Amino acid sequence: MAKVIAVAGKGGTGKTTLSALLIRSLTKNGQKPILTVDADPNSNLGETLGLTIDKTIGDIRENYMRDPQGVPSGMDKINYLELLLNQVLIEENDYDLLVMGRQEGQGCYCMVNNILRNFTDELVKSYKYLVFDNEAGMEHLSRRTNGKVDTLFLVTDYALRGLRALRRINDMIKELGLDIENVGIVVSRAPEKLGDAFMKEVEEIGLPIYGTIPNDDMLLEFDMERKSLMDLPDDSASVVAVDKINAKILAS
């Protein structure tokens, strides 16, 4: 069964960048194949990986809810939806990507979500790692992984607002009944030394810091030129930092 790595945090703190760099680091270390799931409604992970996203799981779900009787003759609903879900899967050499896309609209999505969960549970059996780029809330993670997570990275930038968002996410974990083996904080755009006020807040949350990622001008350069973060050089400051964080995963 695949090891599940999830990344969560307030929007704009660098969680999607961390997700992409974890995928880069894992593949460089031969830890593949990887299934990565972009569960953030903003759906930016594909872009950071240099991929074009034409259709998402949310599109399939909404189209089906608009016309639940539009299943081709001779095919049941489950097989039809699984066929469409397979078409959404983007397959690369070392990793595959599923994009969740839009959030649910009005109406009961229970049947569609159950099919989606069963599809994901079966699909993940073919991979060594599942990397989950999560929204700020944890509901997607609870639905898609049967509540079992090996490592959860809670990402904040160097700001107390980001840390306070992590505190709320950490409190939410028990409410959702998630079974998480390891939880730790990653600080993006971090200075060389974290200040006392910041560290006091970390201590109050009660979680370890798994690593820090310094400011890296190459991230902005790659973003402006729409380059894949998979192509960052090995000596990039952010790559070096995430490789160190990843080494903790491989050692656990």
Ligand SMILES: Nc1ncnc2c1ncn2[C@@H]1O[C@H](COP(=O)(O)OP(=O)(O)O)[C@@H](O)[C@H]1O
Contents of the next structure:
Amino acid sequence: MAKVIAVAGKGGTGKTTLSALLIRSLTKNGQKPILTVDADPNSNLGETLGLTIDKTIGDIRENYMRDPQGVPSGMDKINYLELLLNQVLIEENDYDLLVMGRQEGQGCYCMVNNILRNFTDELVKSYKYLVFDNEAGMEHLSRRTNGKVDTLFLVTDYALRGLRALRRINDMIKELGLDIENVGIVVSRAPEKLGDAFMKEVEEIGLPIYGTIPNDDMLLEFDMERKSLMDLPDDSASVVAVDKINAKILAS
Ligand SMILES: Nc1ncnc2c1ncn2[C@@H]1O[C@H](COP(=O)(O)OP(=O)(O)O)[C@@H](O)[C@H]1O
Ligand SMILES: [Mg+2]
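So that was the form predicted on its own. Now I'd like the form predicted in complex with this ligand, please.
Entire complex below, previous chain first.
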């Protein structure tokens, strides 16, 4: 069974960047194959990895719901949906990417969601790692049948407000009853030394800090030039920082 790594936090804090750099670091360490799931409806993990996304699970779900009778003759609906889902999976050399896309509209999605869940549960079995880039609500994560998560990174920027958002997410995790082995904080755009007020709030939350990522101008540059974060130089500040965080995962 794949080791499950999930990344969550407020929007714009650096979740997708951390997810992409974790994938980079894991593959460089030979920890593959990896399945990465972009579970944020404002999906951009694919772009960050330099990929073009033209289809998402959400599209398939909506198309099917719009025309449930559109199953080709000679096929049952389960086979048909599975066929479509397989087409959404983007296969790269070292990792595969599944983009969840938009959330469901009104209506009863139970059947489609069950097929989807079975599909992903089966799929996960053939990977060494599953890296989950979540939306703040963690819907997709909480829907997995085997909801176990090995490591959850809660990402915040260097601000008390970010930490408070993170505290709410941590409370929600408990309410959802997710089975998570290790939970820790990653501070993005962090200064070299975290200030006392910040550390005091961290202590109150009671979670360890798994690592910090300094401000890295190369991220902006790569974003502007639509380059994949997989191609960042090994010695760029964010890569070095995430390699360090990754070393902790590998050790756990
Ligand atoms: N450590 C960092 N240094 C500089 N820019 C960063 C850093 N982390 C993230 N960014 C930038 O901030 C923006 C939001 O980051 P992103 O990872 O997409 O956040 P999220 O997925 O949480 O919404 C992106 O443009 C990204 O390049
Ligand atoms: Mg994101």
